[in-house]
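Given as structure tokens, the chain that follows is alone and in the form predicted alone.
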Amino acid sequence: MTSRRPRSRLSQVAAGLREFYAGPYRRTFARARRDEDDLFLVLVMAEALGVPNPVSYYTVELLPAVYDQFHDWHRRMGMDRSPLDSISCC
């Protein structure tokens, strides 16, 4: 059990300073994942949209990764039924 404590102290201390830094900005990392998600979801979406996709051999894999994001993007993007008459996710 006495093992246990400065392990215990240790990650307190670590997520101290991980609030103390991080803390103020979590608001900017979060829009800024959002951003990277939504990039990506496009970039494996793009021949379904429209867009000519040189990987899409390689994107078709991922696109059951993304079906789930795909409902929450195109409400994000101001669109209230799904632009993609193959995906009806609402």
Given for the second form:
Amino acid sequence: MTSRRPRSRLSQVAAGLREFYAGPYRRTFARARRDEDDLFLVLVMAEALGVPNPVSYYTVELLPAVYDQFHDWHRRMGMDRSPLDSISCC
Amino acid sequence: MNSLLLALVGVGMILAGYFLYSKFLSSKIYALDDSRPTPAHQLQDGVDYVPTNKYVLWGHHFTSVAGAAPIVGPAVAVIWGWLPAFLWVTIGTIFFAGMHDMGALWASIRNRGQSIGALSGRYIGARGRNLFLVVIFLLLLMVNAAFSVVIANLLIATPTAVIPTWGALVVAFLVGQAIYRFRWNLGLVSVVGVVALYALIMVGDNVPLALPETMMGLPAKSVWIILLFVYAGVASMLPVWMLLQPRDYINGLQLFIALGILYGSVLIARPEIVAPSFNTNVPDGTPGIVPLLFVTIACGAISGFHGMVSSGTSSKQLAKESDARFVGYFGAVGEGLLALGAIIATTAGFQTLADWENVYQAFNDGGVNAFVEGGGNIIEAGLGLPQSLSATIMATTAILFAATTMDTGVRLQRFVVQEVGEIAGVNLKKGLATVIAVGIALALTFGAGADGSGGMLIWPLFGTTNQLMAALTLSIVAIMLLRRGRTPLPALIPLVFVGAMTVYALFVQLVTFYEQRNWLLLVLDIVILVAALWVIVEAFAAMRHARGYQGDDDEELAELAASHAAARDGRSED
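Go ahead and give the structure of the form predicted in complex with the partner chain, now that the form predicted alone is out.
Below: every chain and molecule of the assembly, starting with the one above.
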């Protein structure tokens, strides 16, 4: 989505600087974030995967929030198909 | 000869190359077409594929490719006189580097942003791909080894640069904290960061630091080299936001400022060039100008490393095809101007011919220290800064260039080591892989003696490996042009020249290393020679095949992409 409002030159320079700062490392940050998300997913899914989870009372509430990412996650972990009977994403 | 005249002629030639030759290349040879969506739009993912403003992208591209090499190469090569170095830098930038860097971008955007490694697999075959891995491994190894020696030499020759060099790490660390932890305004942080860097330079100028001559039986240079590798290893394992990212950023800003200071000083001071145009009185043991000139000035004229950056990251962010001209060709122009600045600093920065000859007493003796001393003299004359402060600015600039390349190099080498481990079925952890990457580079550096002389001995070998990489890229560009029925000559002529000079230089060095009984470098030389001959044979076989090619390369690729997409959709449906 592009804004039609003309931006001041200063804010354009600021945007350019931000891009110059962040651009070369976008990929590294995306990868680090993905790794963190993977760990988070394991914690949330722990019980379903057979790992005793002392905080399942809280994590179970988060299950619906991670369903969408589940397919990508199990593929990344080297499992072609969903390891859980309860989630048949593919 | 006045240096201002030389600068004007050089800049004029290079800019004429940009306005005329790159226009010809973009319209007639590469046929850049803005109606074709680039991979940045087609595959936009907000991570790798992001359409980027061409000026910002040029900034990324230029700061990634500009390391210490365009300073070190010309600074060593002026030993044969300023004219050969000047001609090779200007002509090389116009007809070789610009063409090559823009060609790598073009080849990649027409292949969904794939890197040269992947393209060599597609156009030259599986062996071409393996060759690429060998060459990249050697190139990184040599970058790490040679740059550590360059920095150590500078730290010893210019003790005033010690505080700003290590202090820059603290500044970068604080910049990273300010931006990520405190979320301060980037513009303000940038200004404060650069001011802090220059304040450190002033502090360093007043407080020179030097290591004792020997520590634990090791000379000071070896201690610096070991410290640098320890730093690079640690830096490569820290999260990038802490050190590497803010460091690259501040160094990028410093790079533009330093270039401005140097050229501004030449404009004001207009020093006379004291070095001879052709040096007939070369010191004993200086190798022949042909072919060594062409491999010594590696990045100042043509560099395979640029092709890697072009096809690795820049191509994925190109918003329009026509931007390839600015980002690719003008990126090479920036590097050419840096090399030209190095030639001027090392030939016009001395009072008399005797002073100059005193510095250039042997091949590899002048180099980057001459750049610091000469550049410092020019800044002193131009801006009126004291000589030692000017020299500290130049030394810090050169060190920062080399250090950022080195820590990125160690990081990349660690990835390569981990990949090799994966192929061998061993899962190498980050720490162990870093130790292996650093260990190999240290072995090379100290392979020729405890003083770390191995690192600089391999400089011409670094040049040949880099040229070999460029030849690989040029052969891919030539094959793609042949497949489209266009003339391959703009790629083929540089390819033949670079290939011939590389092989010739490798044979010359082979004899030298054998005579010196330097078995480590001899083995490396043989590996590179085999790779070079292999590139030539494979590339020409692929070119012969490409001449008889019937069909449309782009259409074929589009069909391939469509069939891949269909297969992927089919998989996700079941």
